[in-house]
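This document opens with one chain alone, in structure tokens, the form predicted in complex with the partner chain.
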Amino acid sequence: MGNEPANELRVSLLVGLPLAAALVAVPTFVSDVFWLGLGITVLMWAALATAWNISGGLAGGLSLGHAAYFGVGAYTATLLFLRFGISPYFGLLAGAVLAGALGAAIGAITLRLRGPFFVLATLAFGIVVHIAAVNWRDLTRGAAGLLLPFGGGARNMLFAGVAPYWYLGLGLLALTLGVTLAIRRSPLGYYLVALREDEDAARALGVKVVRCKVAASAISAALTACAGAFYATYIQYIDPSSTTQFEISVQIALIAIVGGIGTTFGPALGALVVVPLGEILRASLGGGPALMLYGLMLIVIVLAAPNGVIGLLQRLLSMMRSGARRRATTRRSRGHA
């Protein structure tokens, strides 16, 4: 357990650098907007799930309210640009700060809640923000939504093509993964693991419970808001139902879970599985049956593989390893006979 983060760092450098180089080169080879668009969507959800994982996985607080932070990021960046002409690059930072503060507050409030109570508290928080987004019409225009002007230019993070968003998405994912790796290697990471395993014991050992939980919640919220700002500039239209709605919160958590919560790369891997699968199902079966299968898969995955895709891969690896060992043994015994 102790040297796992160190291992992960080594793995991520070994696998990650060539992978990152390949990913950066993608738009030069993939000019097809469909695939590139799908890729960008995967990157965004991967970043969201990775950000969620900091509070949901590392700190162990299963949040169903992250759409609130996503919405705060999207609306802050959009409104600052529409009202004051402030570039969304800065809007993104402002949204992150605002969401971070909100995340810290929620982290402090829900500090003592565990299990289902924590889940429901975050859910209620998400709904409160959603109701505000719908009804505070002077600010958000409610359900009519906000349209970012077409062709706002690169200076304003509004590109006519799709490829720049690939790089932005890649940067976003790199940021969330980087922060996750940094946390896991820092004292905060160790404290969070200790807290998640046994809160009382950790407290007895002098772990600053309040500070840790609040920090994890704030960091997670800020990163989620960055993804929100990214979404706003990419789709160039935001409304409450596509940013702050409960379904968004579910999707974020779901992707992290499918990938494997608590791990560094699991949530991102989850996006790589869930997002394309969802698109393929929807395109081939139509909405209703596709979502039926989606629900069914969710049930099967959490029941059969609660450690997610990462867990499955690890199991597969160890099976192959032990299989190889067994084969070696049988060969040897046959040789004796």
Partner chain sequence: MQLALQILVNGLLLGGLYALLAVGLTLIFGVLRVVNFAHAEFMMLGMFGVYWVWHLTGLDPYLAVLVVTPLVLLFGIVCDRLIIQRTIGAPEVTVVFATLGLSIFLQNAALTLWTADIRSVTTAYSGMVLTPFGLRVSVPMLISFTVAMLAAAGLWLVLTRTLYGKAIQAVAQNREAAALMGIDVRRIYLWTFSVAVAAAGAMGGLIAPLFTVYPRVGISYIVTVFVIVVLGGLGSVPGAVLAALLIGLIEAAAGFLFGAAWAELSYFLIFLAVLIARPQGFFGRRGAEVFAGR
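Would you mind giving the form predicted on its own, to go alongside the form predicted in complex with the partner chain above?
The next block holds one chain only.
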């Protein structure tokens, strides 16, 4: 157990550094709009899963209401731009602040809830926000949705091509990963892990439970709202079904779990597996058959890698290191012989 952070760091460096260099160069080599758009979608879901992981993985609060924060970010940035002409760059910050405040409030309200009771509470919160988005037509226009008119240009985060959105998505993912790394290496990160493992013991040792849970919930919500604002400007159209639907919360949690819940880079790797898998199956098989095969393949992935993709990579790295040590030992023994 004590070597897990070190192992994760080795895997992250071995995989993450070459991957980061490749990601920066992607628009230079990929001109197909479909594949570049798919890559942008992967980056967004990776950022969402990484943000969710702060409260759901590090703190152990398995939330099914993060679509609410995603919707708050999307609607805040869009409404500020449409009604007041405020750039989505500032709308993104406003949405993050509003969602962070909501996250802190939910964290405080659900403080004493654990396990399925906490999950149900977050689910109820997400459903309430979705119902509000559908029925508050004066503000959200309900199911008709809101359209961002193109014409703002780069100064308003509205681009004619998809390449700039690739770099914005990459920046969003870098932000969520950077915040996660900073938390994991800070006292707050150790406190959150202690709360996840045994809240009563952590409380007895002096961990400030209220402060830690509220902080984790607020940070996770704020980062999720940033992804919502990014989504709104990228798609340039939002409605309740695309921003606050319950399935969005499930997808976020699923990606984090497949990648490796509680790890730093696992959720991003989960998005790299889950999102292309779903999109390619839908494009090739369509509707029902694609969903059935998608579900079966996810079951196989979870069974094959119960600790997530990052755990599988850790095991492979450990096996490679063990094999290298055995080969080195064999060579030395032959040399002595």
